[in-house]
2 protein chains.
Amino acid sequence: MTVSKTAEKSSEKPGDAAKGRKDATEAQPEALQLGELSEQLGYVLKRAQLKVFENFLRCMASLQLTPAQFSVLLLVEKNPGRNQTEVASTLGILRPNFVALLDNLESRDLCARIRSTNDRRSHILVLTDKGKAVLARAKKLVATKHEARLNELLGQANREALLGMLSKIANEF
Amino acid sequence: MTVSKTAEKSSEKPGDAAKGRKDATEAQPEALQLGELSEQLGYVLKRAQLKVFENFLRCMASLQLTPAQFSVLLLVEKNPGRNQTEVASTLGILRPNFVALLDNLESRDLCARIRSTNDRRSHILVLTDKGKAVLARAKKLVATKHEARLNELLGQANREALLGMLSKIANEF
DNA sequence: GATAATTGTTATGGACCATATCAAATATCG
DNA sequence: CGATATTTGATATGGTCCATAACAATTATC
């Protein structure tokens, strides 16, 4: 699979005509045949995932939220008062790697760690007011720019079917 | 999104009853609510992709082929005589990162670099006999273990619909 | 024939993932 | 109770993958 994220930096600057372009009489560089690759679910899945993440980042540029950060905010909002281990493991993030992620969100005052009184080892996670506000704006951006674009491309019904199949794979495969 | 690959190392050893398990009278640790997260295409897409790759690796364990390596072999088989730049860019791999990948395949005698006579800068890529044989076995494993499992889970028609939608996202998003 | 562009390569840094380990706090059990 | 084990957040570290800059050899361009 192995699909990088780089944009196909087309070296085609507006001025240079007939450089990469050969007219019909000239031999084409011929694009490669994907062949069975285009039937490999893993390959297509990865390419689609990269595109979706890429678009997500563009939509969120004004808020500077990555998919990972967005998912943390969403989960903490829905489940306030849980500790780091619980939130991290739900997202499939290992506890050591969750620390820096949280450090970032906390330094931006989007989320706060609170020492639990029940268990003074654990840190309870809560969204700050700013965090709630940013998340609300993020949700709107996702809905109006990101998901809307997907609906436009696939249609509402197909989009839901896609989500269902992916969930099935994610949960039962 | 941020979904790690680690298996949920359940600390539930066969012997320890009633440790993590609370009976109905006892307060449950309560799984977190995913909430809107489960509707986020990016999140589900990433989780599904990780599962598929994970399964792919298991199926290919005997041949020691990663998804990336498999895709290179497939592409070179279908397009023999192309150079590194062409193959790499088709797969979305940057040229510098393609070098080590090829070094690996070549050291295992699955693929060969041949200096082009037309353009002595470029290396023409070809599968070795062993490479062809290994790829053939790989294809069989993928078909019988990997894709078969997906068909079983989704059904043939759904699997094709899924592939179509993902391709659309990958190409038109 | 001088200059620019291309190819494969190396070096390097960043992001993400995974494991081991630690101190503090808590749970468990003799 | 008190010794031992476990859990939590954290640090350190190594691996993999992705991205950019730069280089020598070769080729294209003018």
Contents of the next structure:
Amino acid sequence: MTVSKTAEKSSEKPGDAAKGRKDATEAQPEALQLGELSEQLGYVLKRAQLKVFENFLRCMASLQLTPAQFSVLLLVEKNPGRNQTEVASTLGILRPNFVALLDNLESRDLCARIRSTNDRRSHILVLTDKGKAVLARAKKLVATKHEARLNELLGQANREALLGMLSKIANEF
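Moving on from the form predicted together with a further copy of the same chain, kindly provide the form predicted alone as a structure.
A single chain, with no partners or molecules, comes next.
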């Protein structure tokens, strides 16, 4: 015999529904078994990346910077006069996404696009004074909170080994 949800609810006593919700929240389901998935490098890399980004966002909450925005500001600082296509390409960000990212940074007065004198179709990127100040604060937060936590977790030797392995995948795969 099949019992519908409405039939089940109508037979409950007034306090039973609340009790059922409480019991359901107390009982924690058993974790899913990952099987072969836990041995898939791509899956483990993605899970690690999510954790690293979550920590980054917590550390940068006061500055409201995402990992991508921080990366753009760093590249613009280290490569003055380079155009937005070069920066987007280096970071692997698609053009439409990069334009939206730059629009956000510009609206916050962190960087500016200046028409290139060599190629009027191109824009070079520069940090504003506010952008330089925010980036300086962001670098300190990353070093003292985010990277420090990763270093504490991994240790220096493992950190260097992991950087080497990830760089190899990024450059050669």
